[in-house]
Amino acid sequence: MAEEVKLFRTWSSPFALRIVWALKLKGIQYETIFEDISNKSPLLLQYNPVYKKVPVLVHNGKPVSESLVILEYIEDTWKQTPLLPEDPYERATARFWAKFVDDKLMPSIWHVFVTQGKEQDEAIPLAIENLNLIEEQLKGKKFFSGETIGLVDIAFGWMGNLISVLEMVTGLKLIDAEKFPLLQAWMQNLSDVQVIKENWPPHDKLVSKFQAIRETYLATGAPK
């Protein structure tokens, strides 16, 4: 019996994009169900009743949620085109940096994006500190995993497209070739991979979306 694989996502979610890349890199056929987060479908709420958000991968009727958890599930289920190294220590290190993205790097960059003035000035050093830590991990490597894309590259992958969007919206330059030559090169290498560049969300549409998000945060003083 053929496997049934479905992915619940939105057009712009960087977390869902991780799953798109992983499935395509492994050659897995799947059905995409696009969700409207402002009007969530009963199926999404059924499959992810705890967090009620995308992405959700449904494999033969069984749902898996949270993007890093889904990536591990994909890696454990489909062995072709490995995303994690065989060595246990190297696997643990990859998981550490993937978690660092969500726990440290992304929140620090987001804080810069949704603030202005003194608060933004105070937020920038932490974002730069986290970016420096990532820069160190790329020494002597084309990708975080070496010569081929792995789980860490997929976890960090949103930077390849979304950073330029956030920079355009804020008028700030966080990553340039002088300060972060390895990160800049990695972003280019990532964007050159067919599976990656074919699945970027439309740039202009992202700019419009994140401009509206930033304006809302600044106008309402929404929690960061």
Given for the second form:
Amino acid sequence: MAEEVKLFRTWSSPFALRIVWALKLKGIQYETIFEDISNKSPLLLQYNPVYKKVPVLVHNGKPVSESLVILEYIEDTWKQTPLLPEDPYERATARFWAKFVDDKLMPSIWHVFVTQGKEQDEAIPLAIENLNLIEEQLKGKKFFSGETIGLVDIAFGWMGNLISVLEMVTGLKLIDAEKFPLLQAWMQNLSDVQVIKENWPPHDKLVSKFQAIRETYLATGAPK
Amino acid sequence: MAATTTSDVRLIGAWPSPFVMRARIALNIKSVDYEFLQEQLGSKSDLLLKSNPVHKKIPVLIHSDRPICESLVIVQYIDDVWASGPSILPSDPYDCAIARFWAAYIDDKWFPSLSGIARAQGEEAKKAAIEQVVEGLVLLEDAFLKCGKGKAFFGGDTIGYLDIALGCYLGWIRVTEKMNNMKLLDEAKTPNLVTWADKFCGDGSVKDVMPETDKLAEFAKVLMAKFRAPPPN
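Please could you give me the other form, the form predicted together with its partner chain, since above is the form predicted alone?
What follows is the entire complex, opening with the chain shown before.
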């Protein structure tokens, strides 16, 4: 059967970007279907009835949802350019930190982004604490995976560039070069990786989008 | 694989925790002997804090002095290390993705709704919370039919990853049913899960680590009195 790979995404979804990077790193040909979140296609709703979200990977007609699940699926299906190490302990470590990014790190940074004043001041220490924890993981390493990028780099990678957008929109410096030298170096190394560099959403468009998101949150205090 | 001594594999946990149970079931499936280091309610041992500095939570598997944290990460680790034993994750990548998807759904969406029942204030809120849990179980009933393909478990003929991910909550489901005098796993709405639940609890790798409902209910009362909070996570 001819291989058919489709990716349902939006132009800006950081979770979808993880999948773009993984597919490109492994040299997998795929078709992109851009979704308009305010007007989701019937196909998307059919492929992801539980969450109705992007990204969704459809491989030979079979859909996979949730970005970390998709990454593991890609890793299991296409063995070239492995994203996970062979050693079980190192694999477990990578999975632990990828989960930490989604469960703790990103929500804490997001919380700083969608608040202001006292509420924001109170949100900052947790984000910093989580950033410290992940900074430690980079000791002696170029990427979280070592010399080349892997699961955790891909999981956290979009923050590598998005952080500058969030910092611009909030006027706050979260990843200070002095406090987080390893993260700073990592972001630089990441942005030099071909696949990452070539697939980053336009900066200005991101700034406008996140500015609008922050304004909505500050006005209503609730997600759209 | 060289024989491991009991102290080479240690599990920090507690008998009521569904998350700890996941690790114990996985170790049982692989016939791995381990030392069970039980934490006391209300305090955290130095070993736990040292082994899981990020979350400070159980379970923690310590294998050859190296800690592994997060229950589903631990289950996958056990499957990877003791590869000669029965497989826990499906071998087919797509089946594996489906199992991982539903396991994540169970933890991210469904379990919080289960905890929501104990936290709900007033009859209306409780009713709504219960409905949400049942809706989730109906989704899982459908998943069971698709994954199990007519066999006894989500994993097929034997217990697998998704069975472990959901099955660990059966003790707490039964306690919640008992304390609220209703059924969450219902013959009418989720008949296949009802059958599955009995098979799961009766399985050799599960029955010694699944707490008795009465004992768990007593523990729940102690917990609620102590912390005025829902079941442990």
